[in-house]
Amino acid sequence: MNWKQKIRSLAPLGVAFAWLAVTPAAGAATLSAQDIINTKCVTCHTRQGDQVNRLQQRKTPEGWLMTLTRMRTMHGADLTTEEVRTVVKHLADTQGLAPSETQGARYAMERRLNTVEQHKTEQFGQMCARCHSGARVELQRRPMAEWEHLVHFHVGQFPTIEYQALGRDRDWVNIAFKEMVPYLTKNYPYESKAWTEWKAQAPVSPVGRWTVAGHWPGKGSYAGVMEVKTGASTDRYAVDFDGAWADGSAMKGSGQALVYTGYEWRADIDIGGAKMRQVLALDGDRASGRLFEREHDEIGGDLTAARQGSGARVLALQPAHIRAGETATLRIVGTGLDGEVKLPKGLTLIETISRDQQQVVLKVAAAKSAPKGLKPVSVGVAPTATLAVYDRIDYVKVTPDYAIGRVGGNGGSTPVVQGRFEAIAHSAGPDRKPGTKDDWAIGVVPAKWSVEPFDDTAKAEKDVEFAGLMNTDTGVFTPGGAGPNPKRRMSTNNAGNLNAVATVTEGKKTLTGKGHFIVTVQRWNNPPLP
């Protein structure tokens, strides 16, 4: 297979290792996953007893998709798109990860690409996470022989690995085999109590009505009801969503979902004409994860949900802060919201605007003398939520504090990757000294947005002029077009090294917060796990 054939072979899965498709393609595979493995995988892999050699691994659905896609593109495996989906589903179900084994690394599946990883050891970061995320390693399990195979694969597939940064300054191969393989075997073992116990559990059907709440940087909070119905086959479901943004505008859509490993929810939903993806972890009657645009995964936000009828819960307060001396409309989102609403001391209920089992919308006044801090709000027997009561903003932080955007478009096949920022107000606490243990976050507040050069080099290169445009009201930065720019020195591209600056007016003061923002080139290889 030449390089053009390899690129064309990616097309059925979409561009650059596309996401797991929920809707089956026309002419779906009729062979079972095991039949496909026995007939097509064994053309290269040998058998070991009742197992196929090299399948002694456990991975997420995205991890298995990457493996199967590599078999097609790099080794010419004769697998149709639907056969890939069938085998991925089978392997994720039978050789996946227990929920507890994904904790701390779910950001990779949820496409939170501005996450700054904190590795367990410095050596793990240098040896395993200098070319890809550490989460890609943490979201798989192997016996020692397979971890050794992985080292061999890296040396064979990437023969310069020993001479790249953090490779040529050490005895890379010997460290990989003698130190990293035992480390990985111990910390990410093929056999585990968590997986054994999870396989023994009966999966909980997600069918039912779910209350949903979330927050979307650049647009605000949302809430609604997601109805899940049985689909055409096992673990496939029809999804309808009916909700609204905080400003009252409608947020409605429908689609389909597929559940892997008994809890890994993946849904494709069309909301208001925009094609969205849900990546959630189901936990009985709870679910949490992220909703984002399928073609622009940087555009999206957190999502949490609870099944209606499963008890009293508060999922969110929208907004979750109120200034002393002011009046605000608060939306309490949850399930089983019966009983008395209890507000913090110093807050008075002016009016109940609307109320049902899923949402309580209140008009509330906070006295100037109301106690300041993070205070409880409860509805009946539902566990309390936290409301920030404040009298002043002492400082502002920008989130994310480090982000990457990418040039794109301009006639090319790869779109821009935006930067999306929010201003988080903070109180310095009773001592009014920022940076002490008394500090606490108030929440997201409106800001005016701008960019500035990160350093003198960025200033000299006029990065602010060329790298793109910041929306002054939303904090959304759209990078410039891809390709050489003849207006720049040496006709370089529209990359830039910037600060995203949030400006918040607080009385007679102006508060600013900054986040480091790099605009760089396109990502041509964009796999499901970064």
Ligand code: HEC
The other form holds:
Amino acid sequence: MNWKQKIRSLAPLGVAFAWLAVTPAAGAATLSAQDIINTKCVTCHTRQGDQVNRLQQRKTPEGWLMTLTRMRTMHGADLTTEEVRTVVKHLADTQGLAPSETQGARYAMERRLNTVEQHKTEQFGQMCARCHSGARVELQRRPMAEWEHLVHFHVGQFPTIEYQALGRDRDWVNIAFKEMVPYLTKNYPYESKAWTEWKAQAPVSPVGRWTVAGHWPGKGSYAGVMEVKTGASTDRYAVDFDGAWADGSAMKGSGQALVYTGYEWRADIDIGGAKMRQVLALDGDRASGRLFEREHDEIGGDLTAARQGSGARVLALQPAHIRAGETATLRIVGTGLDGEVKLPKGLTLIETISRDQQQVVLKVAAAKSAPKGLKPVSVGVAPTATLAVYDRIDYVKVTPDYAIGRVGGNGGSTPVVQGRFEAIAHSAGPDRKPGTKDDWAIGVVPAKWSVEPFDDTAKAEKDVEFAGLMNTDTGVFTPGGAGPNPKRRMSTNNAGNLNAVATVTEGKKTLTGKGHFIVTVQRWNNPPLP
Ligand code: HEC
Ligand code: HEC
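What would the structure be for the form predicted together with heme C, rather than the form predicted on its own?
Complete assembly follows, chain above in first position.
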């Protein structure tokens, strides 16, 4: 194969690699996963008894997709996209992770790519999370032999691993074998009680009606109903979503879902023309995760859901704050919302605008004298929600406090990655000193947005002028076009080192909060797990 043929043979994989497919392709595979493994994998993999070597690993659907994509791209395994999908589904179901084994690393599947990881040990961070996320590792379970093979694979495939920064300053290979392999085997073992118990449990069908609530930076809160119906085959479902944004505008859509491992819900949903993905962990009558645009994973937000008819639950209070001395409309979202609404001291119900089992919309007045702080709101027997009752904003913080945006477009194949910021108002508590223990967060408040240079270099290079545009009302920053810019010094690109600045007017005062924001080059390599 010459290099041109090689590149051509890799081309269709871009698509397979980017996303786990939810929708089955036309002319779906006829071979079962087991048949594919027994005929296609064994052309390279040897067997031991009824076991195919190297398959003794457990991982997420995204993890299996990455491995199988590598079998095709690096080793030339003759697998169709449909066969990869069939095998990924089978392996994720039979050699997946228990829900509890994904805790703390789900953000990688949920594509919260501004997460700054806190590693369990400094050594793990330096040895195993300098090229990719620590989550990619934490979302796997292997016996010792397979952790060892993984180190061999790394050194064989990426020999520069020993010469790069944090590799050449130490005996990388020996540390990997002697210290990391035992560490990984102990912390991420193949056999686990959690997995044995999870496999023994019958999965709970998601079919039914679910109340959904969420918050989406740059757009606000939303709530609605998701109806899940049986789909074309096992573990496939049809999904309809009917909801509304906090301002009342409609948020509707429909699509398809596929459930892996009995709980890993992946849905492709068209919402108002946007191609969205849901990555949720189902938990009986609850579900939680994230909803985001497939081609712009930074655009989206949290999602929590509860099955209707499964008891009384509050999912969200929108908004979750009220200023003493003012009147506000509050929306309580949940299931089984029967019974009396109990408001905190100092708050009076002026009017019940609407109510049913899923939503209670109230007009509420907060007296100037109402006790300040995080106070409970409840409906009947549903567990309480928390309402921030405040009289003044003492300071504002910006989230994320560190974010990465990326130039893109401009004729290139990679779109821009936006920065999406929110201003979180805080109370300094009774001592009125910011940054002390009695401080509490009031919640997301509207702000005016701008950017400023992060440092003198950014100022000298005029990063503010070139890196892109901040929407003053929404806190959404859209980076500039990709490629060299002749207007910049040495025709450099539109990268920038900025602060995203939120300005909130509080009485006669102006409060500002800042988040560090780097605009950098395109994400050329965008695997399912960062
Ligand atoms: C063309 C040869 C070839 C075929 C066909 C092939 N593999 Fe592999 N596989 C390899 C090689 C080489 C390695 C070791 C290097 C690596 O991990 O990439 C490997 C490693 C693996 C690993 C271990 C990966 C890790 O991270 O430790 C798994 C799991 C795997 N293969 C699964 C499969 C499955 C399932 C199939 C069939 C659907 C398959 N392979 C087909 C060549 C192949
Ligand atoms: C030099 C950069 C580099 C370092 C350092 C590194 N990795 Fe990787 N790792 C990679 C790349 C690149 C891949 C993706 C391979 C592919 O295309 O699937 C990968 C993939 C993986 C995978 C997924 C493999 C699969 O198919 O399931 C795991 C797990 C992993 N690395 C663990 C580790 C561990 C553990 C360490 C520390 C001992 C480590 N990595 C250090 C570059 C690195």
